[in-house]
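Only one chain comes next, encoded as structure tokens, the form predicted on its own.
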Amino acid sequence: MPLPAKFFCAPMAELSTPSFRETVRGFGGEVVLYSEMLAAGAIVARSRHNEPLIEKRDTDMPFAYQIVGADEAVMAEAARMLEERGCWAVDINMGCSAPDIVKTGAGSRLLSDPERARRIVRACRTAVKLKLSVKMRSGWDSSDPARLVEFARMLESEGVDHICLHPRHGKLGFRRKADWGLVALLKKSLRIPVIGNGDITSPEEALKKLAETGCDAVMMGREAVKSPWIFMLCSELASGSEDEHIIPVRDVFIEVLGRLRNSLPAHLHKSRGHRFAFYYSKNAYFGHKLFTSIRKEQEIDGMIDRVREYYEAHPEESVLRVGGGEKHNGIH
């Protein structure tokens, strides 16, 4: 079955909040949205802390929840519980390389344990009827093409509906350049759709990767946080349109922070506000200075005050012209 869109907004811990997703959707464009990476154990335990993280809004669809864990029974139950909430897909995380995740055997560490990965996928496939996917790295401690294809074919044989590949191995984190040749290889080796992910910083690059690799869709993460309008630009470019847009970057900054304040409990404000600001501040010429001032704030209102102060001092940066055939200014 074809995917519902050619562009996907990545599941990102502390970033893919309902507030951020609302902003992405507000700009329009063809895009599938994801939740934050969700701990399967916390979902099954019905943790109150987790409740705001699994909120789904009507504007989110098409929407996927992503779960992380290493116990097949817990993962399957979490998938079943999320299916009841309504979504397009449940995604199994086999890509996170954070130390606190991989030390439990979860995330990209599962790539070194194919049998455990198989048990997790099999249990989740039995538990849910909706689309089941895997977001994965190209390996745990190396990117061996033959092992990658073998692992992905195992996932396919266990009933995974599509795979998203970030073509770096787990131990690399975000170092070195993503090897999109591995995305092309996986697309040629599987019958199910393949999504490519990694280092895309412009609409032109997104369409180039689609054409070069033959993959079914591309996923963007860090660049989408900096430029939540990128999916609008990708969709327009794909349709042959090159309209120019005036983006109110200052107002979007304040809008997302305000939504975080209004929709999340206070104990999540600092982490989510700072994480969003780290990437979005890159739109400012003196972005490091702006983020440094925001990082000193513990509460959202203080963060908003720092944003207002910066743009009062630099009013010419309050808006940004994008599209119109001009190259998108991405994160480098």
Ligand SMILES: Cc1cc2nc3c(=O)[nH]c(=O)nc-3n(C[C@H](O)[C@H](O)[C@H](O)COP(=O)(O)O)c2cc1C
Second form
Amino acid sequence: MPLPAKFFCAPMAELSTPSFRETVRGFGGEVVLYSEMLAAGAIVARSRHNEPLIEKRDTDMPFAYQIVGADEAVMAEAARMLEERGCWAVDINMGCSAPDIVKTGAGSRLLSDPERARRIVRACRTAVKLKLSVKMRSGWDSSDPARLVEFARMLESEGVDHICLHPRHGKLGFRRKADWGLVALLKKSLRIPVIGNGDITSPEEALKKLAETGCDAVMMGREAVKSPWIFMLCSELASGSEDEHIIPVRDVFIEVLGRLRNSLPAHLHKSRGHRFAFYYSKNAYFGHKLFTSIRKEQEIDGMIDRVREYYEAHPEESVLRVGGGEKHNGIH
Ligand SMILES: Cc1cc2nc3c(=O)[nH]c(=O)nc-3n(C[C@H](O)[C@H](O)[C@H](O)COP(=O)(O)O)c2cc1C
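Pass me the form predicted in complex with the named molecule as well; I've looked at the form predicted on its own already.
What follows is the whole complex; the chain from before opens it.
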């Protein structure tokens, strides 16, 4: 079965909130959305703290819930519970390299333990009737192409419907460039769809990666937080239209922060507001200065005040011209 879109918005902890997803969907374009990674144990325990992160809206679809964990029974039960809420796919995290995740055997650590990974996938496959996918890095502490292919073929043989590859090994974090040659290799080696991910910063690059690697879709993360309209531009470029758009960057900033305030409990406001502002401030010429002022704020209202202040001082930056076939993305 083909994927529902050529473009995917990456799952990102503290960023892929329902509020942010609403903004991405609002700009349009063909795009699959993800939740941020959700701890399987907390889902199964029905932790109240998890509720706002699990929230799913009609506009989210096509949408994937991503789960993280190392115990197959817990992962399978979490997958089943999330499927019940309605989604397009349940995705298993085999890419996160945060110390508190890998020390439990989860995330990218699973790439060094194929038997445990197999048990998790097998249990989830039995539990989930909808699409089941894996988002992975190219290895735990090295990117050996033969081991990568062997691991991915194991996932395929266990019934995974598609795989997203971020081609850096787990120890690299974001260092060095993503090795898209590995995406091409995986595409050649598997029958199921492959999604490539890593370092894409423009619609032109997204289409180039699709063409060069033959992969079925491309996923964008950090750039999508800075430019939630990128999927609209990708889709337009793919269909040959090159409309120019005026993006109200200031208003979008305020809108996302306001939605975070209105839809998340207060104890999540600071982390979510700061995380979004870190990436989105890069649209401003003096983005570092803007982010530094926002970071001092504990409440969303204070963050919004700093945004208003910045654009009052730099009104010419309030809108951004994008698209139109010329390379003027980012020029005000
Ligand atoms: C702040 C942040 C949080 C992330 N959280 C997750 C996550 O929850 N699950 C996951 O699979 N990947 C996560 N990632 C990795 C991204 O999904 C993606 O693979 C990575 O950013 C590379 O894509 P990019 O170069 O387009 O950003 C995260 C990345 C960032 C920057």
